[in-house]
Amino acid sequence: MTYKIAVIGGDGTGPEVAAEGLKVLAAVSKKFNFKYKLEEFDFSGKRYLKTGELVSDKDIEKLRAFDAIYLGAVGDPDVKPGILEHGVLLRIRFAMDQYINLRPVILYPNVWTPVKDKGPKEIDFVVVRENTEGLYAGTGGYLRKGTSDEIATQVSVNTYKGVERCLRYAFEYTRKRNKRKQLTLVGKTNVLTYAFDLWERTFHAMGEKDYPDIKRDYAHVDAACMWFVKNPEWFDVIVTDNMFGDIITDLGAMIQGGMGIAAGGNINPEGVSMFEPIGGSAPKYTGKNVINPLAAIGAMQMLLETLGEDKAAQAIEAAIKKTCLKMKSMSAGKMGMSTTEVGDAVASSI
């Protein structure tokens, strides 16, 4: 079989980084005996700038096409904030119906963490977080917008297919996993209550019909916050809403050791997925070749898995665990190796 993977270098610092992911896609899949054709997508803010162009239904039609799209970043300080990240990120994110947003936190040998005492062997979970709605649907509105009377609404929005299919998903992938095979609901039950209600009835009735070797748990979100920092070594795999998701995976990413390493894919179980660093375009490192690939190297690994190439998929991630104790830091200018020895690294370790 050969898959077919767009490419969305992006901007700022994104296509280096996405360079590296590439190079590493090369020398794994020689060695495990799949093919891959490319074909690239200037989604850029450059490219915005030159001619008003975002992502067009035509573009999506195309990318539909694609087992699966690897992204570098999107993000151009010329481009005013929100704009390319609606039109390109949440565009292809909301079309193509990628409503898992997964996020493992993964701390590495040799890579700092803030957290005290708590090594490699205690910061090792997932985080799977429902990406098409909550409170990111756009559902409100305004009333009386710049008077003194103004009202101001933003709705939570929670279907029940929407809530059970994000659930079953964090099922199989806990069975699939096969670590504790916990399951940990994190949501805010006491003052979110309709919302909530929806998502703990779901939870529980699906675990006990489908999946009673999976242990199931909760955790109200602010209680999680504190025991990410406390306690990580608790977590298995966790499932939470779109607001939430995106608010602790990135506490996640600081405690495993920074945006250059943490790396995540949108997921569509039956269509198409996107996979990206998750540290952005960072465009004062552009063209320096000091910015850290290992995150989109990562976002490789989980493209691959994602696609089931399980054995490539975990031959990348003992690469990236030899090349860190070859490095002196995470981060930008501080690694003891340039971007694209990094790359090499990962790749000759393949």
Contents of the next structure:
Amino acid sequence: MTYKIAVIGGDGTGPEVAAEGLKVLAAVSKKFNFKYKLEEFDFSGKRYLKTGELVSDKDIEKLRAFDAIYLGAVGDPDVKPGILEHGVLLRIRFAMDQYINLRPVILYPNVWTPVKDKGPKEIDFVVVRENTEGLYAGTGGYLRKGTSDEIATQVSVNTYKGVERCLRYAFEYTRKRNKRKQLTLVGKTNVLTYAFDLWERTFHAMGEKDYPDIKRDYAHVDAACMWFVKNPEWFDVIVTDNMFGDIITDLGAMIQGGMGIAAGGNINPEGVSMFEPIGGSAPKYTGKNVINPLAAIGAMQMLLETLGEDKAAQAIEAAIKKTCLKMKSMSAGKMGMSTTEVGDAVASSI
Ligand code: IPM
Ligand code: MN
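Form predicted together with 3-isopropylmalic acid (IPM), following the form predicted alone:
Every chain and every other molecule in the complex is listed next, the one we just looked at coming first.
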């Protein structure tokens, strides 16, 4: 069996951090004896500026033949906001029906957190973000655009099917994680009384019927932000909609040590999933060998976990933790090591 992995280096520091993730992949494949084949795709802002191309239907058909997709970052300051987001990242998420965005918020030993008096014991949870619906569905439009009577709507789309499959994934994940066995629904039931009513009803019905071993909890999204800072230890697994998940996982990334370490997976449990560091293309650090590749390496860990290479994934996690102990900081330029040195340290500890 040879895994087929599509690689999208992308823009800015994307290719640099992806290279370190691939270095680590090479190390674990040797150690745990599995084979893989890489194929590169040049979706990027750079290519868009040159040729006007984004991700075509044909590209999507090609991607369907892979076991996983590994993404560095896509984003170029010279491209108008929205084009690459919709044309590349959201395009792949939607077309491949990657309906889960899985984002661990785990503070590793020796990593600085801005949250006072909290450490790895307290900051250890995972956010399951719905990834294909909500405010991201693209429903809405203008009326009388450009006039003083203009109306703009952006509708949050929540389908029973979409909510159900996201909740089921979250319950299953909580059971498999087997830590506190607690799943917190984050919503806004006091204001968004239709959308989150559907979430809440489905959450409790499913939990009662199929997951009696999982403790159910609820938090409004604004309060959840407060608790991320004040009592992060209250969380085990969180499930939420697309927009709230986007927002709270940036906050989550900060309390786990910053964008240099935060990884995520766009997952279709029945299809092809895509893994990425969530920090973006960081154009100002491009080519300087100073960006932190640990988020990209963590994304590789998640990729292998999803392929069922659990031992390889665990080895990467242990190696990341060891490497953190040697680093001065998780921030670009302040690590006390270069990008490639961090990758080397992880690979050699494997
Ligand atoms: C993320 C990003 C994307 C999102 C953007 C780039 C479209 O912020 O992955 O969290 O909003 O989902
Ligand atoms: Mn985001």
